[in-house]
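Listed next as structure tokens is one chain, alone, in the form predicted alone.
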Amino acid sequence: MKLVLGYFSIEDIQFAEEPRLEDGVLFVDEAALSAEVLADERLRAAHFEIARPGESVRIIPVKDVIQPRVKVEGGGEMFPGMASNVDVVGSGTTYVLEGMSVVTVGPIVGFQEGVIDMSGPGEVYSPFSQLNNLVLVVEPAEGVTPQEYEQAVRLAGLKTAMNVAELVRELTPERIEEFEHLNIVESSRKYPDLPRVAYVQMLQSQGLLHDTYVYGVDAKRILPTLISPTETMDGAIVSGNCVSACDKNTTYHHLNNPVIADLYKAHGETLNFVGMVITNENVYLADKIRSSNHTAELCSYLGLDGVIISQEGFGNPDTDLIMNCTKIEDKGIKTVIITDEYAGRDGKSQSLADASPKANAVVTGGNANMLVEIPPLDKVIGSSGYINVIAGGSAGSLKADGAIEAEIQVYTGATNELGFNKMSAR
């Protein structure tokens, strides 16, 4: 399976009646995009705003972040099973709008939505502060349930990203990258002397708005399975959860998974990137045992020498992480786990809710409980008041002048467990 990504650099976004990409500036028709969103009767109001790097702008509460992409060649369309038909993706050619995202915002759904600061001390805690963000602000129709509202906003964001990306379909990308994934037999023959390594990605699936979707299927309903890493680049995995903002994998994270990117860079040089296993994070013990058993069996079946495991969320999923790690290690396969920490504001508490001596190779994205004081910004997209109720904030987190005193878990992507941000801890 071979996927070609063609990149267009977006240096600015502007509203205009004639949508187009011109000299690095993306011009979008706000009225047309809003009308498309409001075709969903579950939403009663929608408008767009633009937030650029360095501007004195705070975005809250952030629900999802999505990179616009469009498939121009090969099977399927972006976000299969969610915003398009259920076709296998991950091959052909896909165009990418680099340097921008679509950010969805609106009245709070769960207590675990987030913040992006485009400038000031808070900008370092969210990597999305470095993007030109087309922000979709929505309001639910009266009587819509939280689940219906979350689904409507999720689909609105995906469809907006697809519509925006259509503007480059007939253009020539500035640069291209190729990702080829051989089948297991071919890769073994081609790289017989390299260690066989796979990636196990744990998907948040605890329910009650803690969901991730694979080809449109709620991940809690799947058994661990194999997919091609290139499928994730075409939107086969979509975020639909409200776990703490700091370690939520947004759809942007799934499209740009750095674990996959780094394994491809090393593939054929220092290791044989055999493939990718996706597994879930369920609530009940029996489900955790079932999924971790099957994950370990798949890794053994692939004849692996090493595995990288990434987690999403914290607390309850720590048990899934440690189960996966220990069972894979018991198969004689070396593991490295990627997580973050909730070690208390002083950093002295136990970092994970579960542990094992076999989890002896760990990459951490930082301590989400670290307390920060962030001054006010000139403009707020959404509503600052939500800072008092989202995870990491508390009553009084929002000061009278608009300043914030809260844990860094309020920032979208701050301690991301794919290693997407630049933080760590010792």
Partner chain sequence: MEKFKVVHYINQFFGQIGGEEMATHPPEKRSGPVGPGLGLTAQFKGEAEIVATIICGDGYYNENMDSAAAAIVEMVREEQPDVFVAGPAFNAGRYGVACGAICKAVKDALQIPVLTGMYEENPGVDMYGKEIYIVSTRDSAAGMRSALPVIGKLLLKLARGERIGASVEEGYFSQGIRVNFFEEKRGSTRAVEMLVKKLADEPFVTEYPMPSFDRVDPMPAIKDLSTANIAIVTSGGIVPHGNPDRIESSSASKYGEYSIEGVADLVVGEWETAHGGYDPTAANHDADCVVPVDVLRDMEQEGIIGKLNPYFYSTVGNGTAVASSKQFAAEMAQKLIEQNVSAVILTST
Given for the second form:
Amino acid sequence: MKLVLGYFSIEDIQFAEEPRLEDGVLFVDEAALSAEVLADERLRAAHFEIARPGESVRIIPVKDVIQPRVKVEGGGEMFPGMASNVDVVGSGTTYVLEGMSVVTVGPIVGFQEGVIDMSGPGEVYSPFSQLNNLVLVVEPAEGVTPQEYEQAVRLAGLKTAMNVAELVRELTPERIEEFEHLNIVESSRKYPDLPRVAYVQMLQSQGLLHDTYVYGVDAKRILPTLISPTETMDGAIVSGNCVSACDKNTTYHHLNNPVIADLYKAHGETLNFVGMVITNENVYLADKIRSSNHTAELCSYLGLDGVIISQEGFGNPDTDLIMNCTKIEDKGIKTVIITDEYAGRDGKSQSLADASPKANAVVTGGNANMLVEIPPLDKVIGSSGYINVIAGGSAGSLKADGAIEAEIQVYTGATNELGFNKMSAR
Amino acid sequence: MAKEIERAGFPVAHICTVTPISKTVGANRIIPAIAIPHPLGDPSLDPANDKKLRREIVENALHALTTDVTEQTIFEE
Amino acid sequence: MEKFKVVHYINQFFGQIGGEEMATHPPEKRSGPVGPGLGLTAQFKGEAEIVATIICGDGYYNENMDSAAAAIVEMVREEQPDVFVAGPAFNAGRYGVACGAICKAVKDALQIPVLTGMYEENPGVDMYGKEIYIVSTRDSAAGMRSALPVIGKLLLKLARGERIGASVEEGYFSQGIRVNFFEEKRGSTRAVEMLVKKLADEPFVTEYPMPSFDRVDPMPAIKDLSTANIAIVTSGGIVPHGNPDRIESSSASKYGEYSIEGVADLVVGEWETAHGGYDPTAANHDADCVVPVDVLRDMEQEGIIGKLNPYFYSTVGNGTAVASSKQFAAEMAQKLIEQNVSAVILTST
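Mind sharing the form predicted together with its partner chain? What's above is the form predicted alone.
Full assembly next; the chain just shown is listed first.
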């Protein structure tokens, strides 16, 4: 498979009646986008806001962050099996709107979603503070179950991103990048002397607001499988989770997976990036055993020398991580794992729920329990009150003046376990 | 928690789904459960069978509490 | 602005009194910097000054630990310094132990920031590295030039009361406390580079060394179940409807004690979960699937168990620090002792 990404850099977003991209400024028609969202009768109200880097704006509670992309060549459309037909993607040409995202906001089950601070001391914990964000705020219709509502908001975000990206379908991108994924025979012929490396991506699959979808399939129902890294760039993996937002992968993360990007950078130089395996993090022990067995078998089948394993979330998935790591190491394949830590507010507790001496190469996204005090920002998109009940907050987190005192766990993507950020801990 | 309560002098039966974690952190009497969101039940069963399943796990826990152990033990059914 | 006042501790060798033959030299105080203190002063760039230097023989300190420490602490107290610094001791074992010990003694007695420096294999690191800042140096005095800027920088940060960064940033030995900081490269790049090194059998440094867990001896079994008082404890966050104690959905700061006296079944609408780490649908519908009151109540009626303890204890084990969990459990255990509980069923989600 070969995929070409064509980039358009978005310097600003403005509302306008005539949607267009002009000199790096994206003009969107709010009324038309809202009408599309409200075609879903599970949603009662929808409106858009714009949050730009450096503005004194807090967005809460954040459900998902999505980068607008459109497929202009090759099979399928973006987000196959979710927002388009379930065709194979990952080949051809896809256009990317860089420097912006669509952020979905809305109360989902009443508690637990993330925060983005566009400026102030919280900015460094908010990777998406660097983007121009088109924020979709939705409210559920009466009588809609949390499950239905979650699905409706997820789809609204994906569709909005696709609608926005349609604007560039006929334009010429500013720059392009090419990603090739060879079959295993070709790749071993091409790089016979380089170590064979694959990426094992663990997908959160623990239930409502803790799920991930692969070509529309709930990841808790998959067996570990091979997937082309280029498929993820076309939206084959979609986020359905936002609880304990600091270490959950948004759809933006899946589209821009930094492990894949960095393995491609090293590909042909210091290693041969053979491919990737996706697996899940289920709530049944038998599933954990089965999935980690299967993951190790697939790695062995690929004849690998090394693997990078990324986790999503924490707690019982620490066991999935350790099982994957030890079983792959037992096959004689060297591993590096990427995780984050829950070492307590004082940093003195054990960071992971599980451990093994075989996990001797760990990259960490930092301690999610770190407490921060953040002064108020001028504007809140959504509602500040949720800070008291989301994971990482506590009663009294929201001060009378709008300041917050909470763990960095509340910030969307703060301790991301794909290695998206520079934060670490020692 | 299991260790801290045991340290205070109580035998503890730790009912949990992810028994490997319990083993790693050091519980002594470990009872396998059904699933993380519902360790002692299965919402897909009818109420009577759900309760029966729960009773079996509790009986296994009580069995563990009346059994002397010298090392970490997982009480499979 | 007034300069920060620093007292510096060095041994007889760096105090230019003599070598091993002078190791029995008792503590003495001189005003101003001596030996390495001159180089250290240059690092302060006028922001701090060494007001006094205490010189003590390594042999003397190690053979008279308590009295030497007491005497030196008094010498330091007289100067009322803002910071106390010792060494660096490099790989000199007795000097390193003396530096670590006197830093700890001064810190405990005077409550001022302290620091020293030494080589990683110096026994002083093992003995005092978790309690005080010890800057990592080379193994001999040839490393003085590279050690002093690191010591000087950390010393000024401590004097100013600034937040101290992670051990790798500041150059001190890890104290076992996890501190966040920003690396130059993103995590995925670090992972790829670490893997390339591991594949080439080159040395690499893990960012998180795996912990070892302590063990507790198993308590004896209950002899007679039919007279036993069984208590339930859960980390699954089961609480009365509305979560009256407002136990946090993650990183819990508290636990709840809830009466189940006369309760035969935890019914929907009266009990729910506060836990944010799992899908709450099943537990909110029937909390017995986390806290099995219904089954244990039946067994109490049937005479299989003596009784079900009238209270159960609940917290949320989601991202909750081990230290907090330990504290909750220790407090619960005290209550369980008062309630004459025989054994505990602990359920986790």
